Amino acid sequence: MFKTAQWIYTDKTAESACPIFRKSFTLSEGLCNAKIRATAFGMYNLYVNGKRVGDALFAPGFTSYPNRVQVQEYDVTDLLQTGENTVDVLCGNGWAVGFLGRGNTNHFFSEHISLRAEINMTSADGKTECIGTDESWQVLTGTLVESELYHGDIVDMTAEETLLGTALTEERDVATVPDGGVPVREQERLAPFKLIITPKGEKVIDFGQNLAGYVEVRVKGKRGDKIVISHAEVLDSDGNFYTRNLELARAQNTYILSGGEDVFKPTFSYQGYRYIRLDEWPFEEVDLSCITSVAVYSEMKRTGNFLCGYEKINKLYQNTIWGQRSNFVDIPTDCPQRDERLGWTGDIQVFLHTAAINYDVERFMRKWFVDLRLEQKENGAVGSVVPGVANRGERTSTAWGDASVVCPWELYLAYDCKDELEANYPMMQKWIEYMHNAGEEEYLWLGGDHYGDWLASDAILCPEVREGATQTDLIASAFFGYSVSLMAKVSRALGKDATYYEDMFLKIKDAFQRIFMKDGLPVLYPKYDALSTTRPVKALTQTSLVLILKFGLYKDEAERVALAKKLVEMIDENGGRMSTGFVGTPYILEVLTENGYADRAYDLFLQEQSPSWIFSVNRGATTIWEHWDGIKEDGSFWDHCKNSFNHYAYGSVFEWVYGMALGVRVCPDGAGYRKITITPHPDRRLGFAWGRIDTRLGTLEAKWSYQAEGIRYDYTIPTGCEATLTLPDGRVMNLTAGNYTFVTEDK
């Protein structure tokens, strides 16, 4: 990967400073190609004779550090110029030495920032050069005074150029590899939607839109004086800046004038935000012109649509893009705003198939998958944060280390990556197999220290409790179960013999039975999670009889009629509300409407009372909360911390407006949408409900609409694509590539 070149840092800055590392030489006439490499510890900008290489943020990404960094490749031949020249790396902080994971711990992959780089150089008479990082490289401050993830930059347009000295040479035990990621990149620019002075007589401007990344200011003014800029996601009841849901983010940013035109923007961080509080701002009016809000996130290809004739539900839909948007930075994380930011296992296993379905995805989780596998313990245990951080993500726990099997499978559905299935194979193997060892009974996984069905609102009696009141036994257990049926697949796809995970469930599957199930209802497994002391443990749940429903587990088919009647009916005794969480929310509606009870799930997709999706939308969010009642209906917050309102998870639930409303699912041995089904289930309430998904093979689109003639049917099937549709009147076609309209009656 590299010739020359070694790692070099600095021992002279403070801890919170960003080091520009400087190489100066002289270059003959007759070059005919320059490439620089690079890679940090940390992150680093690369500028040659003054100016910025490419547009990529973050560099060079957030990987398994202990494993690896990624080194990315520019070519800089139009940039030098024959005589002097200089390149500089500008460096902050970022994930590897700065704070990161709650409690704001520093140093959790590195003591210091660290580059390597080298500059390769060929002239046109075929002579090469190279120039790589070593001790003759010089080290200096400048305007970027302090960058760090959680808590913005510090910018002195005043400060001077001070040279430190030159670098220190060190060893590193970590793989260089090439750039398996996308760049992360400057996207959607919003301009401000309108400036508040709020009751404390803050100036608050508020862009109408919650995201990621940040606020662009162009100003002229006094030399010395100052910008502070503090970011929020929400105003609280009293319609006052709030900021305690960021927890130990300081989120601010802080900029110094020159005296000229100066341009302020982060390097080396980014705030979850909509709305920002000028702390300090030295003019007497606020030229909203001056101040541009920008969305940063990796560079994806836009794939998915959907609209239907119901605003809220278009809304909520756009909340879900955002939330995507927002949470998609070089890794899937759980929130942009507070001291977290981190890549949970959990929620990207139950969003991943929407995801996959909004935008093209797949180089993106393909980087990911990486450090998933490299970070899978010897005994197969997946942690609930990957990357791994030393305080945060820890816990191995069912629906958080199943990500290690569903989101392999997704990905393959998507987008036909036998490839990538078959790299991950080993590890989807070694998962089961650590579940298969980790209970007490050989074919459940009892005890544990799981999240169980996380934000459940079945444990409100105690507001503190945050896994659920469902038994974490039944729980995992039964994503056991799930995780095996998926291998058996991905066996399948794969060619591979797929009778040991076949057998394996139907064990999974009595033992289920005969531990979990008496007299077709769930019961308690009376050790562990049931004895909890801290928390409500019931057997019947709304989660427990979804689990049981979408993973099979039932004994036979009255018994999984019994099991949706019951689920109907627990649904109605919490007054026509889901209490489910982050485990049994993503599959409710589709087990529901599996099981004849369609209408049943478009009265829970279109409740409006909190748990719902659409009470949210009715508070005025713009992205996905984490919380159900993030703000309650009396404006009061669920609580201060642990209150994202940029949480994607519960977007998932547009899997079932693609996969049931709309009615178009891949097939197991279509996967790419070479084989899908359509089967549609039309509500009044919606009007019309249209979705468009671009895939590999090209434009698959599918719409219903009430009509006076009945219910339309319009399809448009891409070339390569093979549909078997099946309309609600019971006519079942084969369809092939080409556009095709059917109506049925209005019944």
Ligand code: BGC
Contents of the next structure:
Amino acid sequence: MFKTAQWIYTDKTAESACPIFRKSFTLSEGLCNAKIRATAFGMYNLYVNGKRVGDALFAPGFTSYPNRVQVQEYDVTDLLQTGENTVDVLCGNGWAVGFLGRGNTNHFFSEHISLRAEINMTSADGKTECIGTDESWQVLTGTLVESELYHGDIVDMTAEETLLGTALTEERDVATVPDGGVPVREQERLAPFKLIITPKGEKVIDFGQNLAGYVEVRVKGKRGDKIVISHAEVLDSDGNFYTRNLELARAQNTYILSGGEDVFKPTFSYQGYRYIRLDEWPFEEVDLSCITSVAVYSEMKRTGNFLCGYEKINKLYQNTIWGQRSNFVDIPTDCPQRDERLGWTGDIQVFLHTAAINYDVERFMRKWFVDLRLEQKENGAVGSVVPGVANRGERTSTAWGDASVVCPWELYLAYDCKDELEANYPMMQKWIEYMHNAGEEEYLWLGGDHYGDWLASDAILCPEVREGATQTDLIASAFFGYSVSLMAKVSRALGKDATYYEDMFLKIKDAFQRIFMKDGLPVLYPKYDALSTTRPVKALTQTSLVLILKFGLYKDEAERVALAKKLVEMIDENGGRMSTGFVGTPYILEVLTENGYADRAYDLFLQEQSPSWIFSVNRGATTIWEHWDGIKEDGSFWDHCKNSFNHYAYGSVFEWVYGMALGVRVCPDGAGYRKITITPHPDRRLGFAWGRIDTRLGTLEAKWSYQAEGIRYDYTIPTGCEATLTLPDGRVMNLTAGNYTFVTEDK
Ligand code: BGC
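Okay, that one was the form predicted alone. Can I see the form predicted together with the ligand too?
Zooming out: every chain and molecule, the one shown earlier first.
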């Protein structure tokens, strides 16, 4: 990858948290090609002769640093000149060196920033020259004083550039690999919505949209004057600026003015916010036209769209889109605001299906899968946070580790990327064997340390318990069955023998029936959860029924029918509401619909009381909340910590919207939308529902609408797609490329 470049660093870290590594050199005439390759421990921005190269943010990206760092390549032919040239590389701590994970801990992956870069030049006469990082590179300080992912930037435009000396070299035992991801870039730009003076007298600007990004400020003021900006997702019930849920993330940017025209924005940090507070603002007035909120996320093509005749659902859809934008920042993160922003495996396991409809996420996910594979333990264990961070995601948890099977499968279904599925197959096999060997029962996963039905509301009797009331032994055993059943599909898709997994699933089902089911209902496994004093559990929960139904662990058809009926009863007993968390929620509407209760699925979907999707919409949410009731009915907060207003997990309800309400699903033997089924479940309350997916084959559209003549269905099928349409009146038709319209009676 590198011909001559060495890793360089500076030991003058006290003088400069954001060093500039500089190389000046003379070029004679005739340059015809010049490329720079660069990577770093930390983040870097590259400048040639004072000009920023490219517009990607946060290079070299977040990877499993102990194993690999990505190398970017830039064509700089047009930026170099005959005569004197200067290459500057500005660095910051980023993920590798800065504060990351729980608490205020830094230096997880490296004690200091390190850079490795080289300029490869070819001239017209074929001569080549390579200038790589070595001891001759200068180290300087500049105007970027500090830049921390969680804490924000400090920029001092009055600071003089100071030469600290020359770089030191070092050895690093890490693979340098080509960048396999997609660049993080500035995306939407939002003007301020309004200026608020809060009851506390704070100057607050509302941008009207929660997002991940940063605020750009263009000002001209007195040299040495200072601007300090804090960020928040919400205001408290009194209307004051609220930052406690950011926990240890300071999320504050400080700018010292040059005296000329200044454009300020962070360089190696971003914030999750809807509001900013001007903690220090050196002007009489706040000219809103000089302040812009800039969304920052990985470059992805938008591929999905949805609209219906129910405004609150349309808003929920927009919130899901913003949830994805905010948490697809180089890796799939849990949230963009507090001191986490990590690759929680459970969250993407839940959301990937929806994400892959909304946007083309293939390349983005492929990069993350490399790290998922690299970080799998020898014994097959898959972490809860990838790339791993020493003080987060310690548990090897069911539904989190299952991301290693579910996610590659979902990506394959969406994009028909067989090579990626093949590349992940050994990891998937190892995860299955990990579960297979985990407990004392060969075909169940008993014991272990899990996140349970994370944040389910049925743990309400014991609010400090976040794992919900469903026994984790049952969840873990059910997910073991689910992943094994997917492995059978994966094996078939790859032309491999699937009998091992088919048999294993039947054995899991038997063991599950023997240990967890009595008289057709779930019972407690007495040994682990039930004895736990810290985590009270129940045998019968909505989530346990949902999992048994979704993963096909019921004994026979009669049991399936009875369990579905029981689920409906339990929802009724809970005031027509769910009590499910991260694990049960993604499937509850699907399970109801599949079992003949589509109307009840819609009831939950349109429910206004918490726990429900519309509860947050009614409270002005512009993204999906981590907790159903992050802000409660009375305006108070669910809690002061772990209360994000921008978690995508519950946005996974759009998997049901596309897959069951509109009814469009990809068949396992027709990945990439080559073969789909369309089984619409219209509901009058929505009036109409329309979805469009720009598949790799072309545009696929599905719509139903309530009309005077009945329910009308419109479809556009792309070339290369075979669809089997099943209408509610029982008609079944095969559709190939073209446009279709049908009408059924409105019963
Ligand atoms: C994260 C979650 C994550 C969970 C693990 C939280 O702090 O924000 O989304 O999955 O921990 O249970």
